[in-house]
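Okay, so here's just one chain, in structure tokens, the form predicted alone.
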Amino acid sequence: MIDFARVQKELQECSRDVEASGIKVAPKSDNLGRLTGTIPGPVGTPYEGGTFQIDITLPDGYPFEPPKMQFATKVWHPNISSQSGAICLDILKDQWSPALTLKTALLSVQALLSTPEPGDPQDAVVAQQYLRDYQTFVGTARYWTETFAKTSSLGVEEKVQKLVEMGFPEALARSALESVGGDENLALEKLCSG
């Protein structure tokens, strides 16, 4: 049985430090067991200023047993899948320990993005191109941040608009947008996949 009183004292304790850490978890609906980890781009990476959403599914173990953690956004990473946004890092699978959290888990995962591990790859593709011509990796990761991971300057009024446009109901748009925490892109998936 997961732990709630621990998740929502979890949940409070990174909401009291989002300022200084721009982490931020959030119950994805009243459910405690699926929830929303938003991480930025480490600084002096291809990922610097993009915003990532992590879905996270806690298990009936836990602390005992990881979260399962998957990025929604996507990331052009070596340990990070391109298609599914399955992350390969030790602490999600054999390493986790009930002392670690939900917060150092994604403070894990966003340290991973700035120190990839191609010898370790979840994606081989990624890893390939990191090890044999690095700068059409930096080039390419960067490019998926720009398009995947930053939240344009748009309005949430324009943003609903562009997707009304789009021949999507408005409310519909509107829910979409808020669900995913106003990033196009994802809310333009949401929309998608029914």
The other form holds:
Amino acid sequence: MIDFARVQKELQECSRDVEASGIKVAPKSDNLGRLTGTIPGPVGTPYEGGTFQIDITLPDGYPFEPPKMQFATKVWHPNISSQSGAICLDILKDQWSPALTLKTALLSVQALLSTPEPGDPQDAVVAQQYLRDYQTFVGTARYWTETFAKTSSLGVEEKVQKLVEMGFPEALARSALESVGGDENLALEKLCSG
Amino acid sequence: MASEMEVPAELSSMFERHLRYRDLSLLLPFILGFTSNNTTEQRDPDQEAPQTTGSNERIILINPFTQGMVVIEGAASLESLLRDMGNKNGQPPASKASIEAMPKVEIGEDNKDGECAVCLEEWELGGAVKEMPCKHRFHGGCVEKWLKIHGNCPVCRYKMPVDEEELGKNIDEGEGEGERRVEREIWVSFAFNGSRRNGDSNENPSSDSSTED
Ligand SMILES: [Zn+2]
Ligand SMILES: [Zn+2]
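Provide the structure of the form predicted together with its partner chain, given the form predicted alone shown above.
Okay, now the whole complex, with that chain kicking things off.
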């Protein structure tokens, strides 16, 4: 019942301009009902430099029903569950339109990363932190990006280890890293100044 | 106080369906009780509900986050209530008449460029498409299927007329919807530890349950 012809067209269209958009959609298997989307973290946000994977499940009624999307990569954001990756976004719910596509939906998710709406939260804890202590929110979001959304960079454990080797207590090194979003140089600076 | 009420099985499955909508799930985390008929004498009736409907049903919803409780009187059924709420943001289906009234347009040499935004197929020379009042064109089958779910243009969200009869009296156009809900709702503040105190029974239009995003 899923309009697979349309899904095929979408995939072709999406792969055509993957260079420009950075947005990828790929089927998980031969079954086009389950796919994986990939979006780059927007520049100028705590998600910059990260690559975020999104699990996509197409309901039987697609495209008359919205695709189900959920972050597979852990992300710290008021409108995304830090536990499950569930996304609070109106176009994935009652504002869906069949003229939207997987690519435009993923673009909307990417835009959501740039413009959190803490007033309409999916994750109450994150939203509260965003509203009450924005700096800590940015630090945590960056730390999560660093830890979960970057595959190439040095792992957090290795960074902690490095700082410990420099003579800092492990707990302190860890919290310093977390507060600056995982940047080892900033963490070192902080440890030295504090 | 919930022990005396039972939630029918089909309600819970229906409820789960609606839980997909996050705002609804926040709004109605629990159905505490669902009672029907002759309920009027059970509870303190000092609420100034402007209209007491004949077949009185009462739905009690409890929100553990705010520790608030909503009692909804006179809802025709839970299903209509949830549909009502689900429609809060989603556009209701277009009326049959408005769907039938969409003109057919032939695809010829002069207008063959473009595609149907629903199925993404390009126009076929000699084919016929349907044109919405906003002038956006789709295959008849494609757009009609959508309009029977949500009565707006897939491209520009132009709103089609709604079938009043089908929607029943619960939904008016635009703001009337909100007003009606306020009429039926009694917001009761509720203390979890300790016995129930009858809270303010004023119909508070700013209660969580009637606000929109
Ligand atoms: Zn079509
Ligand atoms: Zn239109």
